[in-house]
Amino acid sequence: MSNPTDQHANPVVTRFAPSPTGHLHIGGARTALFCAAYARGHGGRFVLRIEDTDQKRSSDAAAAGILDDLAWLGIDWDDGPEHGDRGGDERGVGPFEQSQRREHYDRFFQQLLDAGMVYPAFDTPDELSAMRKAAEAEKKTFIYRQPAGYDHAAALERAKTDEHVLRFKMPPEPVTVNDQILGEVTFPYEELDDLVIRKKDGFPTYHFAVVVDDELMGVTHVVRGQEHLNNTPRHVALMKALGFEVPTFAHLPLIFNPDGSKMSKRDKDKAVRAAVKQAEGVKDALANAGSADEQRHFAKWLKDKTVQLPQERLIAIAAQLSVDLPEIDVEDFRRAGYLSEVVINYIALLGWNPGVKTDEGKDLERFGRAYLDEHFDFGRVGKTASKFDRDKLRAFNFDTIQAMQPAEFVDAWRAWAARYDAGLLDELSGETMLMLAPAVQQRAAVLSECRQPIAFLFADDSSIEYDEKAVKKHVLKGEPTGLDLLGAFRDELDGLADFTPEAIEAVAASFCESRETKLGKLAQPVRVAITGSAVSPPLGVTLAALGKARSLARIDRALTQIPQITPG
């Protein structure tokens, strides 16, 4: 596949750039998605990048959780970080860090400053803060440029005491951008300030880092999100000062939640935030834990929409309020249980589309990875914002679920459980979740969800509740009652020495010929004294997975205790 406006001749080379400053955003990993696919369809290479510049907010930890992530959706990289069997570093384009790149920046920050292309800047930050203001006040734009009368002798001077940021001096000129998706657009020079290039710590600002980056790593193709619109033309002008070729660009639409607004990491802090609020007594609790620094975070965070609280209390936090955190990072659908072939396909129909029709005459939207990297280009990808709809994603994990084959099924569902829900897997073996898959199946839409249709399980014996119209149904009903059926078929469970669901079933469909009644007779009462309810997977699993000690406890249990209800 070959796209017509594109202006190199060199192998394809696409790059993924994030910030190790928290979990991996869903629209990062569209666009990590989307890069990588671009690549795979032009027999190019797929660039992995971690931009860890800011010190103060990048970690490992969160470099890690990224890699982890790209790794579990299986967008694989060419080029990068090792991470288990991806990464590496055969063209000699590394480290794949910025902070350990310092000695690339440097020496291009040279060559600027020794062609007069960048000057140092002393402003505080009271005096930016004043021009801001005063900018403000005349309602115009703040646009930073070179002071009149600046002595760059004298600067330079002064610069190797002082602290100080470089600025680069943009040229005096529009900029065009010819983008795959948006087309041309032009930004005025009146809208482009003298944009810092070194920060005071020496290190360079994303701005700089990334056009560095792109040309060593002989990047052909950037693709990013729209929000970074406004920063192409400052790239651009960095890319012809330092003599480098401007690559292809191709901007994707933003990603919005079904009201409107942007699908933010701030949704969660909103969502708790508003019910922390309404909770008085938890609110005051809440606000008095942690050390000094923490209730003084906390308190911020309640007054201030722009203050994130840490994931892990924010969870916490959720989990006691009873709180539904909307998902927004790709961590976030991982615990919610999302397969991650399924989370691959949605986030691909995000801004772009086949284009191709099923034989039912509607748009083709299940496909595979091989099916997108073999189609994907930028003429099917749209210029407005894409809305998130979660009940479609979620019907399309739910449908994925149906379909997959119980031992296909266990697999993804004990991969979840062990890294989420580890008790499952010392409560339930591989032969009984087995033997429970089909049920399950048809009731969790998520992997989170699997526990519900099963629940009965892990209640302790002598706490089952009874259903009182259940009861009233299928128990105290009929001649004879379910009750009645209940105690004769208890002897024959108990005399059962092969305790498997088709043994269950069979003597169970031999009980009701020999008395001449339904098998639904049998079956409900069975199941109100197991579980409480009417509901519950095929009575032969049900008994099956439970075991026979505790459906027998269970069912003297009820022999005891229904009778004594009195359903109203």
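Numbering follows the first chain given and starts at 1. As the structure is a computational prediction, the values presented were derived from the model and not from experiment. First, how it differs from the form predicted in complex with glutamic acid (GLU).
- Hinge assignment between the two forms, options 283, 458, 472, 265: the residue at the boundary between rigid parts is 265.
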Given for the second form:
Amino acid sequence: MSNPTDQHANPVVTRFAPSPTGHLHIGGARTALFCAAYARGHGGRFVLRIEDTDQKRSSDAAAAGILDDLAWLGIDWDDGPEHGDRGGDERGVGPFEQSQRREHYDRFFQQLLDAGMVYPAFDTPDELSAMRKAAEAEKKTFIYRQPAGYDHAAALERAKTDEHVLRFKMPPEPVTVNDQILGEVTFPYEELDDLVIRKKDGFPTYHFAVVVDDELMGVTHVVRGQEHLNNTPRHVALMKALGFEVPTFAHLPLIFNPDGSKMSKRDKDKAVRAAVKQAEGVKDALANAGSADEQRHFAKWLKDKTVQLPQERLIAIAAQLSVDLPEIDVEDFRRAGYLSEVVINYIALLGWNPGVKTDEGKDLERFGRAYLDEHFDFGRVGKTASKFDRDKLRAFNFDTIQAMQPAEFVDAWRAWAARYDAGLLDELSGETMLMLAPAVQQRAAVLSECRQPIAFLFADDSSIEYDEKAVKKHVLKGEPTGLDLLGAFRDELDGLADFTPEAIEAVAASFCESRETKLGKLAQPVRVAITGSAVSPPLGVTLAALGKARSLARIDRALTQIPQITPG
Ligand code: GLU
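Same protein, different state: after the form predicted alone, show the form predicted in complex with glutamic acid (GLU).
Let's see the whole complex now, leading with the same chain.
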């Protein structure tokens, strides 16, 4: 259902315009997803633009990381930087990095200068801060206006030599933003300052670049987070001054943590800071690690909440202190081992829902990208903040992993390991992973948890620690004892040429049958010998994955060591 005000003669063009100053935040991914879905669902195009006008904070590495995260999520852009089969400039509206588009901005600066709609301003930072303080003293918000008696001709002359910014002379009238989600929002002139559109270094500000680029790239729908709502009247005023068509706007609700705080990258910092403060023993070691500069920064960070540690350091400390870092960026969710299709499904629900019941009468929540593309519209996007519920995301991921075919699961597991746990691929062949898959799938909610159910494989054969309770219950009791069965079964295993789960299960079954023993009576002591505990994947898989030589070595060790543990 289209809103009647949402009529454009031109085909739909949406855009996602990240600033490459860090990782892609999960909220940014949601914006990109909704932009892509809306374009797909309306036969339009989706543009990706890199907003790198803040030269100091932007980096190529961050831009590349954002493209990679979007590609991982399966968010595909038509026009934009090339990445695999994404991107390109079919319509000739590029380049897509704002730093490469200065001639366009210059052209429109000139247009506004010629029309007398902008003016040079020479205020120093001190002067601006004094004006701000004066406004504060009167309990007013500071609004910059062209000073009374401003001499335009003299200013243009002075601008030839003196450092200055260009400010847009805000027309003295209210601006109404017609938003697809929030409805009409009117901003009085009194709240709209004469904003800076060109910085001292000649670069456009975000406000100006975004307006020019949205026009030149034919953007019909500006979809972005509500944190940008206050910018929008400024953009609308600029668009009108430049004679541009005003696009349709849709401002998406903010994303909050369940405790009501804004979901931000500082959450990671907070978690680590709290843990470090409690970890008295390691605090000194951490404080003395690294270069003198790093040590100084660490000390500052510990005292001052507004100071942040580099991401990599946070991750390292969190690992050292076994602190779970809250996932905030797409990269965090990737590292934890969420599946991209699950992340897509979950973030689609942040502020939007299909409004459809399942056959069981529940809200439809599980759907794929194709469904979203077909059904997404702004009419069902909420106005108020949405809460990020990690438990629900985790449950979605667990259910999806469980439902996967083992081969499909192994593909996902290997792709994850290639990026985050390359050692795993050295330790386990694809075939072994496939063998282990069903057991692992039952126990791992995210891919980073897949090692846990098979941790016995990575232990040293000569350092298995036997769980005392399991030993007493399964190995030392019974008639014959578990240990007796283990000894006899060891020789059967030794004689097996084909050490596959099926062959092992078959030999175990006939072993038990001939002794009129239940399989569990044999399986449990074997598990204790192999893993130290009575919990492991199915017997055949446990032994086959470990291999014959290591299985026999562990059983032999158990046969000699366990009798030294006295039954309780
Ligand atoms: N570069 C802006 C950001 O990353 C984009 C805002 C917009 O979509 O206009 O927040």
